[in-house]
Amino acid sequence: MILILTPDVDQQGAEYGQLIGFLDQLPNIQYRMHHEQGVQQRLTEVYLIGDTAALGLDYMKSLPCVERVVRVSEEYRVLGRHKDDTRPSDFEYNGVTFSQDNLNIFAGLCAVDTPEHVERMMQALQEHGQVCTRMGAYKPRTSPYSFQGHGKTCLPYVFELAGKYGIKVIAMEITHESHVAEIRAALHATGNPTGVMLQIGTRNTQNFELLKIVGRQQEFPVLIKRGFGITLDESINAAEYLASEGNRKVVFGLRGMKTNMGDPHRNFVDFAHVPVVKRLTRMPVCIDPSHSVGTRAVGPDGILDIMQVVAQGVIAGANMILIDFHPAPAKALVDGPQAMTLAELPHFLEDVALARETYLKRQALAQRYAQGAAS
């Protein structure tokens, strides 16, 4: 069960005093508060955990500073959809907002390598009107002597470009504790130029410390991607960890299932679950395309396989696309062969833009007769 308090409750009254005294002395049931900052006001969530199913609805709504109550129908508690759930699925970080209504396109380098690269590719991106991107100072590999990243060392000159672009928002994987620590540190010794999303790779969707560490902060959003040899259900529990924590500005990322039966491809892609993530939780959900193809295959209608996939996950209802591009891929440390040119740019986004307006005619189809069936 959830109890919505009402917005800016005053935690030293007396109505907020009797609510906890009350919550203390209910029986076999434990409670989580959660505060959320927003631009106007102040939110406060408590979550009870344990025997709640004798406790009413209208009864707990009675109680001092309650303003709705939620009763918890599915097993994610803090992400999940639940009946008569009207808590917003949307987040603002660093002026842009994440949702299950818009779309946010994240392109950019896999890795950074050079200076002059990672200009370039932000330069690119004002041309053509984009405000995020992604750039991975920390590489986690298969093998122990591939590049790693350059970890910490990147990280000022990528802030202070972000900054000279107009870059609000970079997607970057992090793999321990301490990159929490070195990426706010970077970005306080710059001048807090941009923001950053933390991202969860598919490897460490299991590791549960580091989930609840990085859930612990609510300075920065997560994008988690999907455990690449897992089940969807264990991968949202994975966002849940989150969550539960703390910080409910998550994003689930589809990046592709590994197996053999996605060949030719470099995982066997798993959009059509964009729309599942979206009914089982309220969090935007973003589509990997590089990672799930892996390869520039063109078709013989001149359409990259990469493009046709981002379309297919584009008109499904994606929120989020994080993308390969690089100024020179046959000089990228890392992905180079799906990488896709600074020259493809225009092109793509064209094409994002065209399955997106797709998108939003079958929903508005989809309603029209909806609201038909019901008159």
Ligand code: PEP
The other form holds:
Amino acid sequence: MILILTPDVDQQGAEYGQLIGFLDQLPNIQYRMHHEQGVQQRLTEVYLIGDTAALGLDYMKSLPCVERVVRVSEEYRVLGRHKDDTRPSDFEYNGVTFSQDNLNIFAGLCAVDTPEHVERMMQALQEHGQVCTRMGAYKPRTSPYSFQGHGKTCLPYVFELAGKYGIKVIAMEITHESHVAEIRAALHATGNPTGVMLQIGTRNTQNFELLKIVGRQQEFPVLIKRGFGITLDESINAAEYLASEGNRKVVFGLRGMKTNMGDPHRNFVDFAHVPVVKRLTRMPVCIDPSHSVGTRAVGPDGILDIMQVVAQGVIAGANMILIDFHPAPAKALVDGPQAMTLAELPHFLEDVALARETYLKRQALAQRYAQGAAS
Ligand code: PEP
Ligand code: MN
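Take the protein just shown as the form predicted alone and give its structure as the form predicted in complex with phosphoenolpyruvate.
Then the entire complex follows, led off by the chain already shown.
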């Protein structure tokens, strides 16, 4: 059960004290407070765990400071979408809104290689009105002999260039808790010119200790990728680890599943699950066409497979696109064969806009028919 308290509740006030006193004496029930500072107001929610079946909704709603009560099912308590649950699905970070109702594009380098490539990428993004990007500094690689990313040494120039070109959020994978501290320190040292969305890669989806550490901080939002060889339920539970520790600024990323059934694509594209994740949870859903398709293969109609699956995901309501671009793919140190070129950026953006427009029209159409059926 979740108690949603009145916004900006006074934690020193007598009524709050009464509520806590009541909760403290409930038998076989533990509770956890969750505070979140929004743009307009401070929200407080109380998570009750244990023997809550006997607690009446109306009675709990009558308690001091309680505005609403949601009875949650066992699954995905914080991030799940429960019956009569009107908690928001959106959050804001560094001026960018993440929501199940909008779309953000994160085109950028799979791996940072040189300052020149970072600059050319960011300049192109700015020229096309983009304020988000992806920049890999810590790369988990299959072979220990492959390039592992420049790590913290590249962070200062990546952040400074982001500031120069108006980039507000950079998706950056981390594989160890020390990376969070390095990112925080580099942002601080460069005067916080940009923001970072921490990315949990598919190889770390069930690295529970990493999830707990990333979940305990609320400074950076998190993009968690679906595990490539586990069930959807297991991956959503992994996201719930982040939220249960306190960080609910979480985006869920689909990036294809590991199976030879998807051949000749690198992974079996799972973007049919965009609406499924939106139905089960309140997380915005990201699609990663690059790591799904893995090649620049092109159809007889002249459309890259990567762009086809982007359109499939966006037309189904995806909220974020994480996609590899590179100014000189042949020189990329990681995943060059799947990178799109800067010359292809305007085409890509126009194609995405078409798919998004179609999604919005489809949504309006569904609403129109639902209203018609109701009358
Ligand atoms: C990536 O986005 O750079 C990446 C390694 O993705 P994934 O974790 O999905 O393989
Ligand atoms: Mn990659």
